[in-house]
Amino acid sequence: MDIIRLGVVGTGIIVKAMLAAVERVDGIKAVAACSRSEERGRGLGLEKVYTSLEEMLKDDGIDAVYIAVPNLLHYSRAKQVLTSGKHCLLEKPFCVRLDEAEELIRIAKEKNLLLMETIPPAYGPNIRYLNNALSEIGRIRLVMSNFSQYSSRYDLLKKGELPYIFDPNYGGGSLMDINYYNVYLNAFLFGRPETVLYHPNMMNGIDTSGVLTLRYPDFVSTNAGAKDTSGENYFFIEGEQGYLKVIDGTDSIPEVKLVTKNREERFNRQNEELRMDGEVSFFVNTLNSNDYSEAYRMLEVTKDAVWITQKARKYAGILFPGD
């Protein structure tokens, strides 16, 4: 394939970060934006602006579409993109329900399209090091994580407003936003747990923070996530022969520390400022190779992450439209 021509849906901060990554990676170019506001769409500085996704998908000059809209809209928008015959990059969290994720994956496979969840740590070298180093710490007994990042939108919530990030009608909340990174890393490293419990702090029907407990056959994993506090962010994996620690947040896995009875080392092979480049490069290389097997394998991790969050919401009584 020649240069991959990308359209983007949404105009938020994450879209601008994606566009910066696309600019840095060879083989792909952003050519169109879709926004309900033509003014905001033009603010992205791309060649073409659409206010209708249907119209953008009629454009034969677009090969793939990146979707970054409120969580509850991910499924419907991605389905439109895939059924139109275009490849799809779907911002995390992939979907809010497992059956939605499974349907999108089925459509992608039937149409031989590349479908990816964009979540930066999944495509960097540090997560591979972390996974490979599990064998060095022996039998795993405890996993503990925290990702707390005070949100300016929480102040709006306290004033009686309802930003979409905290709106259950848009699939918002701490679990589906900041704690999802912890969920994804558990799914990547360990798969589906046996049981899922979620104990949230609630406001106006949505979780602003909470603790997720995952029971695996041989260990327990506790994961805190908060948008109403700030704290020290980490991901600890403790085994009988040592431990692994992700230093700072699981949204990027910026550095990994390994400590065993015999040695200690720190590992980092990625540039934090370029953390989204890995997923864009993976997309370009996979599309050019015409071998989507690794991308489809990673979607199995995504399915496990979606399964976990759906179970957690059900346990906590957090309901979205359609539940």
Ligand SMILES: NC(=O)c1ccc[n+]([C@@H]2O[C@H](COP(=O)([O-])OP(=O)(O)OC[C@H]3O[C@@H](n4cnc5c(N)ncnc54)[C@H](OP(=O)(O)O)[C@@H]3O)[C@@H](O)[C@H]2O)c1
Given for the second form:
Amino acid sequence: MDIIRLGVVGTGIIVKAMLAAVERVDGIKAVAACSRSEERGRGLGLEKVYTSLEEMLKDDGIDAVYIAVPNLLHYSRAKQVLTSGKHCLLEKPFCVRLDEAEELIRIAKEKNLLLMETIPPAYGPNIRYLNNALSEIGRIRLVMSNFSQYSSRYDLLKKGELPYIFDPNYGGGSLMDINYYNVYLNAFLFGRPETVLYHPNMMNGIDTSGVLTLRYPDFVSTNAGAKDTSGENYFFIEGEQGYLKVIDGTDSIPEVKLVTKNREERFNRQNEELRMDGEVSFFVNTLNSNDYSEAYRMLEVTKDAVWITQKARKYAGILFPGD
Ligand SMILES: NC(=O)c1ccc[n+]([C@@H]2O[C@H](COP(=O)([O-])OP(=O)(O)OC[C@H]3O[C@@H](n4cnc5c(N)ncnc54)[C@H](OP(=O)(O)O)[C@@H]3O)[C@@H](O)[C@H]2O)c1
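We have the form predicted alone; now please give the form predicted in complex with the named molecule.
Whole complex next, starting from this chain.
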């Protein structure tokens, strides 16, 4: 493929960050925006604007579509994109239910299309360092993480508004938003746990923060996520021979510290300001290589992450439309 021509769906903050990343990466160009409002669509400054996804998908001048709409709409929008024969970049959290995730993956494979969950830490070097360094710390016994970031949208919630990011009708809440990064990292490093518990702080039926406990055969992993407090963010993995610490939040894994009896080192090969470029480069390189095996393998991690959130919600009684 010469230059991958990208359409984007949604006009929120993350779309603007994605467009900046696409601009910096060779081999891909954003050509069209899809918004419910022509004005907001035009605001993104791309060549073409659509107010209907159906219309955008008829455009032969678009090869791939990036979807950044509220969580509960991910599945239906991605299904439309894949069914139309276009490649798809789908924002995190991929889907709110496992059967929906499996269906999207099945369609992508059947049609030989590239489908990816966009979640920046998954495509950077630091997560691979972390994964490889697990062998240095011996038998893992404890995992503890915290990702707490006071959200301006929490203030809106307290004032009686209902931003999408919190709205259960759109698959919102702390687990699906901020704690999803911790969920994803657990899934990436350890796969599916044996049991999943979620103890949320609820406000008007919305989990604004909470603690997720994952029991693996040999260790327990506790993961706090909050949109109603701020904290020091970290992801700690303690083994019998040492420990690993992600310094700061798991939305990017900015730096990893390894401490064993014999050595101590810090690792970082990422540039925080370019945090989304890795996933865009991965998308371009994978499409050009015609070998989607690694991307499809990563969708297995995504499936485990979706499975964890679905179990956690069920345990806590957090229901979304369609559950
Ligand atoms: N990867 C990351 O690090 C990261 C970071 C932040 C967010 N995200 C994810 O990206 C997605 C969007 O987040 P955001 O913060 O950009 O959200 P947002 O600011 O609330 O924007 C949501 C966008 O969805 C579009 N949309 C389309 N159909 C909609 C509908 N029926 N109802 C409401 N909105 C609709 C809206 O665009 P129009 O109004 O123009 O149609 C709106 O711009 C979420 O799934 C979130 O989890 C990922």
